[in-house]
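Take a look at this single chain in structure tokens; it is the form predicted alone.
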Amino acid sequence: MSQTSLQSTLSHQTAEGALPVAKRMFRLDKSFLGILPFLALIGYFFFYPLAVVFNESIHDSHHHLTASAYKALFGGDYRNAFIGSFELAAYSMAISAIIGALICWAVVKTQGHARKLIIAAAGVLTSTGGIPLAFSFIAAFGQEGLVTKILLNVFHWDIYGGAFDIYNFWGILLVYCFFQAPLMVIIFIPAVENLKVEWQEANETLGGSRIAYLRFVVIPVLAPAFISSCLLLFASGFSAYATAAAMSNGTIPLVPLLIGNLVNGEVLADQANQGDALAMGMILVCVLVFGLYALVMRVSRKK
């Protein structure tokens, strides 16, 4: 075969091979069509309402562009509401994280039906919230509650003799920990279960103490999972609404309660967009929290 015919054949084959590549570059992958219903669902129920809320937050009652609703977030009752929500979320996160971590450690050391029972109970308690949870605590720890009467009549302990009140900040914190701690058990126990027995045996073989095992093995391994779990607990406590609304009647300054009051029509003149601005502030906080969560998970995967 001559050199000219060889070059012609190679160029023809190259053109034929390049054509499918060019087509693939501009052809839509059919596997993408399978997630279109999911994307449409997310777009309609998440991004569209988000766009509507943002649009309403930057317009006043006369449909004029304004940033007054966002400026109001940094002062007065709205600022106090964010501080209250941060405190409630932080306290419930810290208490629930410690209690949940201790329960996880005990569950891992437990075998048999007790372990399954504890995990199942944690799953049930995690999904228990809102009005039913508030009613349960009012029926148990209210001024006429069953537990309150038992403590008073049997142990002569009046829990309302001091500053305790089921309807104030600390009472709501107690209720939040009731479902936050089981949530910590659910999301943190896989990390605790990943601790291998061989690591502890190697530490004992090499003459390491329990403190050394905790310092150089347990804490570095569990720290990313513990931090990420705490961030999820913070987001859960910061955004919870129904339980606090049922127990406080809107008297405690919390952002979700203020938004509920504004949505229900309890607004001042020309401030109908203030609830939308508060909602956008909550969304921004949650985005930052989940951004930190993604960063922690990314760092932990690299390690």
Given for the second form:
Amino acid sequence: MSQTSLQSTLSHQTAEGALPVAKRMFRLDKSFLGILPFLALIGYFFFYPLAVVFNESIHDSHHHLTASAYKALFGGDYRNAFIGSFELAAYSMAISAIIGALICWAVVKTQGHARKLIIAAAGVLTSTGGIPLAFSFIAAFGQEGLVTKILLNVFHWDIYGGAFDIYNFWGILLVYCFFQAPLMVIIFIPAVENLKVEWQEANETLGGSRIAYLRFVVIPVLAPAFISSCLLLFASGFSAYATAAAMSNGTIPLVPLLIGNLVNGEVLADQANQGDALAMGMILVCVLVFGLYALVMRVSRKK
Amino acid sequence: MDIHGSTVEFHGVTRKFGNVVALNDFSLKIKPGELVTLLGPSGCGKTTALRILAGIDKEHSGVVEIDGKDMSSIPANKRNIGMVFQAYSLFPNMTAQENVEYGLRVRGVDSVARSKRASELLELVGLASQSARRSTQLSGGQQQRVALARALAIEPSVLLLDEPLSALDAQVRSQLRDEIRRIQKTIGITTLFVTHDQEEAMAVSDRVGVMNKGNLDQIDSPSHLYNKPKTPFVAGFVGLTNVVPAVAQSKNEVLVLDQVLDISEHAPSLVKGEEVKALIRPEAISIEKAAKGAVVITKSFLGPMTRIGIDVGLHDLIYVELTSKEAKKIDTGDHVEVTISSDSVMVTHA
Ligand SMILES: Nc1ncnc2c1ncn2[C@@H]1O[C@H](COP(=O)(O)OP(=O)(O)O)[C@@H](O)[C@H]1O
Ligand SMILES: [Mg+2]
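Please give the corresponding structure for the form predicted together with its partner chain, as opposed to the form predicted alone shown earlier.
Next comes the full complex, and the chain you just saw is listed first.
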């Protein structure tokens, strides 16, 4: 207490340039105390396992230090898994971001029950995800699925006639969009709701067209939220496990699936640290994405 | 800045939302360069009238004309009307300067010309030094100044102000209010101002229209409205008024609080025995200490004036305003004799 008050007294007496630094230190001091339990929690449940994983990833089964697991990431199945996950994350991000944003746009234009219903449904779809979603998908779009049969018998359209298969990349991509698009709705809608009617009306009375409004107001105002939502979708698509596990019969290489296989010991016990290295790689991708996210937030807040 | 004042006319404009009649057969003519205020409680249809004139709301019957030209087929973005909203109307991704330039930008005015014009307007509203700031970095009052500058930048034929001051602190409010009036007079722009604050309406307007549930009850100069309200609603909304039951004694006389008053000045044409309501301003009542009779119940000091509430045996107290010096002689609990001066009493049949 006496220390902090001394510090704040000092900060008033120092030169202008020094003042913000002293203030920042003072604030940091206090906030640290408040979040201490939280820090302990994430330390135990996040950083500690992370350290364990990292430690294991750089040792082989004989406890010798090695980088071989990391080297292996750059070739063969592991490399393909990173490419596969990257593509799945990127495609599902692009499709879901656009569909989700359009849904948001439509939702804020509707009032009352319809609006609540859509937001609630988005919440359910996002959090259900995974296995239930995959199964309902198989039940609908599988070779014996209801929708498949209806399309075939009523509309004479065989969706399996072409490249489509719910167990291949495009099938999984489709399923991913079913939880990614609702996720987009949930994270992007606050920004869209924040668009004020007054801006639209001001644009109109000032002589602006709808296009001018979109171009000069809506797009610039929503851009930061849109970009950061996309990044979150990317991270979500890259690291999703349950849906992929339920949908894929192992034919599509994806990082989370390989990690699962390796950790479950379905492959050679010798490669246990390979799973750890893959996990570290995935964490690195997510850290990079969140770094970008933080950057976007910072730039947009400065404006 | 040569904005010529346009004539604005509403002819029998009606707007319904479901079975709510937001605006009912609304007619109004605003002269070039005049500032007319629509005054009324929340929900009486003020904003609806503005939005219809601006062309934002087109779902109405009746006709709106500017300079004699029917606006029906003209969309909002071609009407050349400047509008200032209650709050939150500045584009958040732009600086004050860019906001003011916006209307010119969408008109394709080159950047040198529009920058020059925006600077002039920011100067006019006293914000030249804040031109590079964003709306989040401006105070509420400053934001409204920028919004005003932005609306004026397009040299509109009409200026619409929808409760532009109601989100501001009292002090900023009265200052900006006077400034809006000064600017409006300087450039001579026809203006329709909307507020629920009667003091604000009285202070800035050439004429004030009092609205009640979608109807324009009365439109007159501020002093006329105060001294000759046509309905109890208008009387009640424009300053404090005692509404007291009265009985007609003849065509020109009423019995109010045991006094017979000649109100022929207001040409009331009453029927003898008719029960009416007398509208009496607090300053039209004088009181004298007495041994018995009406009792002083409340006494509120208002600065130069003191308001006294008296129980005269009616359901409500009647209110009297005395200079605070006079009021010193009177305390709560005192008995008083009440005298009404007939020249500022009106009656209504309602
Ligand atoms: N978009 C709308 N939908 C339904 N009712 C509305 C709408 N806009 C206004 N109203 C109704 O019309 C009436 C007048 O509203 P408004 O013109 O906004 O009043 P004011 O500006 O005087 O407060 C109110 O009863 C309001 O509830
Ligand atoms: Mg309103």
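Rigid core here is just the name for the largest C-alpha set that superposes within 1.5 Å across the two forms. Positions refer to the first chain, counted from 1. Quantities reported herein were computed from a predicted structural model and do not represent experimental measurements.
- Once both forms are overlaid on the rigid core, the distance between the two CA positions of Ala40 between the two forms is 2 angstroms or more.
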